[in-house]
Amino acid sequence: MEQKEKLLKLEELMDLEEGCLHAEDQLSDIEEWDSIAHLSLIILLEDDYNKEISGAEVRALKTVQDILALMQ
């Protein structure tokens, strides 16, 4: 899967319009980038990508890119 769709994923995620995440965008700066969105992101990773994240994991990501680096 290439990094454009998985930006498609993560925004949809998110409730963004599409093609305004970027790989460089700091987390801390989406509004949308929520509880909500740290449980979406948890399911996604398992159902999608068969990887388990515990909840401080995903505090701790700092950026897109690090989100991008889970989908691998």
Contents of the next structure:
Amino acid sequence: MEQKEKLLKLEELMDLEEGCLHAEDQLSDIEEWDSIAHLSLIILLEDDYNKEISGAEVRALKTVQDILALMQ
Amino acid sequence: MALDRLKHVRVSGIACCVPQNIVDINEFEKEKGTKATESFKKTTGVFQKHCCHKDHIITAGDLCYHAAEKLIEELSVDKDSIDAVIFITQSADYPYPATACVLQYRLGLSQECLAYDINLGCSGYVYGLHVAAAYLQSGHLKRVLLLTGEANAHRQPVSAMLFGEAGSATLLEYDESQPEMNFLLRTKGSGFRELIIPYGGMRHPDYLFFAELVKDNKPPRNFMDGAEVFNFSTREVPKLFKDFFVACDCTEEDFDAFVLHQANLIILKQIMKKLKLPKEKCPISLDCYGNTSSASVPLGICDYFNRINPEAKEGGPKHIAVCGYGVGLSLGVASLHIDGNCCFPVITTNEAFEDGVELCDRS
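Got the form predicted on its own; could you also share the form predicted together with its partner chain?
What follows is the whole complex; the chain from before opens it.
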């Protein structure tokens, strides 16, 4: 999947405007990357990528690129 | 394996009581901001909850007391005929004695009545049904009063917005004409750190430290690992149900309703999706009451028959699957038949028990 499409999914997930997110962005700088976004990501990975990740793995994510790497 | 089938048990009725005081989630807007508050409501599904004031504490024991009085009155039960009182909570009135003993006295039950507490949270109601139903197996005990309640939301350090307070009372009776109740119960103790109040027990007794944290709203991160609890709930509960369906040779279609512990909406939606449960069979009551731990299933049943789907009172008893999951980590599912006419509208109270205990002078 195109990186742009993946970013779009993440923007939707965090309720951000289109084009806001970039691969190099630090997640700690994004206010919307909150506990609810963590759960939404877990659901997204299970539903769309058949991938189960743990709470510790979610907390270990540092950049948007780290999330993109999981989305395949 | 805790797969059990229990005969001769009638779930005769349920009553629930919540504190009169209502907390509107919009009240958190000032503190949390509009966007966060709106997103909270949308994700958790909680719009309001009942919760006592810090300066007028109503305990889980109080809420269960009023629920029990209501139930006993509505069902015209002879108090002397109650053989057991089981009280399930994680916010007992005292470190000791067991609140169940105090309730035996407050309710005016016979001294020929066993009474004790069980320390469980969100899974507590299903475990309580199992204990109560197991007591009735021999036919010697005829009536068990099961009480479940939680009333610590007014001092919860984490997710204060999510949790509500409620108490429930359920009467179970020996009745040979009843169909079997099925149970499947599990424990994943390895996750005990994921939902915990570490202070105040014997291991980390410094409760004052805990009280300070609560006061300044600075709880350590480890009181609730939201993502892990979410993973546990949305992965283990569907598995539990699937195994239950196989073990009991039944399907979703055999049940009129699924009353699931009201953890939060995002968890409920995910469980329902994975099990392909029809929305109309899964009543949602946390919009009004929040997450009330061990009281959420009985509260959900009463809310289902009185507010959400009153037509379900017609046409005789309904076959309901109930499921609790959470702190422990602990989980369980049970099936029961119950007449909606004996599940009473939720009542409220503002009354706290004057216990007459002589306290230390703090001055």
